[in-house]
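First, one chain by itself in structure tokens, the form predicted on its own.
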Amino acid sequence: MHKNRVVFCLLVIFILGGCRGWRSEKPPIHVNPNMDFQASYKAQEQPMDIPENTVPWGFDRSFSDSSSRKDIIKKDSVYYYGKNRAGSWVSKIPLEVNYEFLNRGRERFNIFCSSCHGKDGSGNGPVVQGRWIKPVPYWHERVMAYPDGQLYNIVSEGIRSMPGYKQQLKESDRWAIVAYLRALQKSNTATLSDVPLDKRSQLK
């Protein structure tokens, strides 16, 4: 019994001696590194090209579905990031803009954007009526000056108090919203000279 009591006391002293009350100057032991410390890219740097003959992995069907591989590696910087390889915003939407594409943009816009920006892009959506910072209308000179790639990035990443929607919207839908946004700008800045001659008689 006496021996057990001595062992217990020594154990208590050992434990208390380890609680020094100040920080150790030695680096902590990282039991499972899990690639936490590695030579990585700089923040917000465009990813480097994937080495040749490398098969990217991300989805359960990635080895057999080439389209899913494309969405994993995101090698097309214009389509996925709105920038060219030099890092500049692209000026044009990299997809065919037709009626179907615009209609898809209108649908997505009305779901995700109109609550703040209004269905007409004026910034008078129901959310901002006296309760939130009112966004400028889309035909404001600052917004008009944005290249298409920068507008795509704003839809993706957000800006100031506006959140990004890259988790909710796939890339093609984000570009479709940019196309519809341009259509809203046109509808609010067009003059009579922009209307075809055979349609002017229909205007009131």
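Please read all numbers here as calculations on a predicted model, not as lab measurements. Whichever C-alpha set is largest while still superposing within 1.5 Å between the two forms counts as the rigid core. Residue numbers count along the first chain shown, from 1. What changes on going to the form predicted in complex with ligand HEC:
- Once both forms are fitted on their core, the CA shift for Thr189 between these two forms remains under 2 Å.
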Contents of the next structure:
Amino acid sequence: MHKNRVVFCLLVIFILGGCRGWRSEKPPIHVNPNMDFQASYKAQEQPMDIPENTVPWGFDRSFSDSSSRKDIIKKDSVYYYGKNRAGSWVSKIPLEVNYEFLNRGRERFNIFCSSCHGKDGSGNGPVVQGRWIKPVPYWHERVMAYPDGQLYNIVSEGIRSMPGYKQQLKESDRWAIVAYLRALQKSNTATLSDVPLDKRSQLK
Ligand code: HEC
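Could I have the structure of this protein in the form predicted in complex with ligand HEC, to go alongside the form predicted on its own above?
What follows is the whole complex; the chain from before opens it.
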């Protein structure tokens, strides 16, 4: 009986103690701040620049995959997204297009695209022979009219029923494929006047 009374009294003290009866204007005491207070992003806000000589959290993979800080921050929207600062597609590949680059594009194209688009870009690859939706040939007027930046975006993000390839292909390879795709368009829309005179006799 005595014990119960002590417990009851303690309970009353605790309950009354918890209720101070007035409101405080001050924030409650934060005993252990951990990392509760720090600069944070607002929704839709541009990410802050990453300070020099720091490793952004959650980017361990991109560190091993990419060679430079520039690659990680991806601020160069033309190179990484095919868009200029105003948000419109760039008309030209932002890299030097030479023989080596085009060859790289051809190699990557044959590996990643020809299964559906065919080695010539006609849209008759083995995969689409069956039931898959057939892509239009690359020399279809719609595809001819895409600016380079938009083609790059199609390779990266896909379009309608076609998947994107940004996980499999690094940026420079995606641009190389765009260059090769342009070459396929040129070679398939070429006319006799595009063939040098001395080679015309070799045409069948
Ligand atoms: C799995 C099959 C497949 C692969 C692989 C593939 N594509 Fe496609 N692609 C398609 C299909 C299907 C379409 C048509 C999409 C639609 O109209 O729904 C298409 C459409 C396109 C178009 C034209 C978009 C338009 O406006 O019609 C381009 C350009 C293109 N692909 C480029 C590429 C490139 C470059 C690659 C290689 C990186 C590639 N594709 C790999 C299936 C594929």
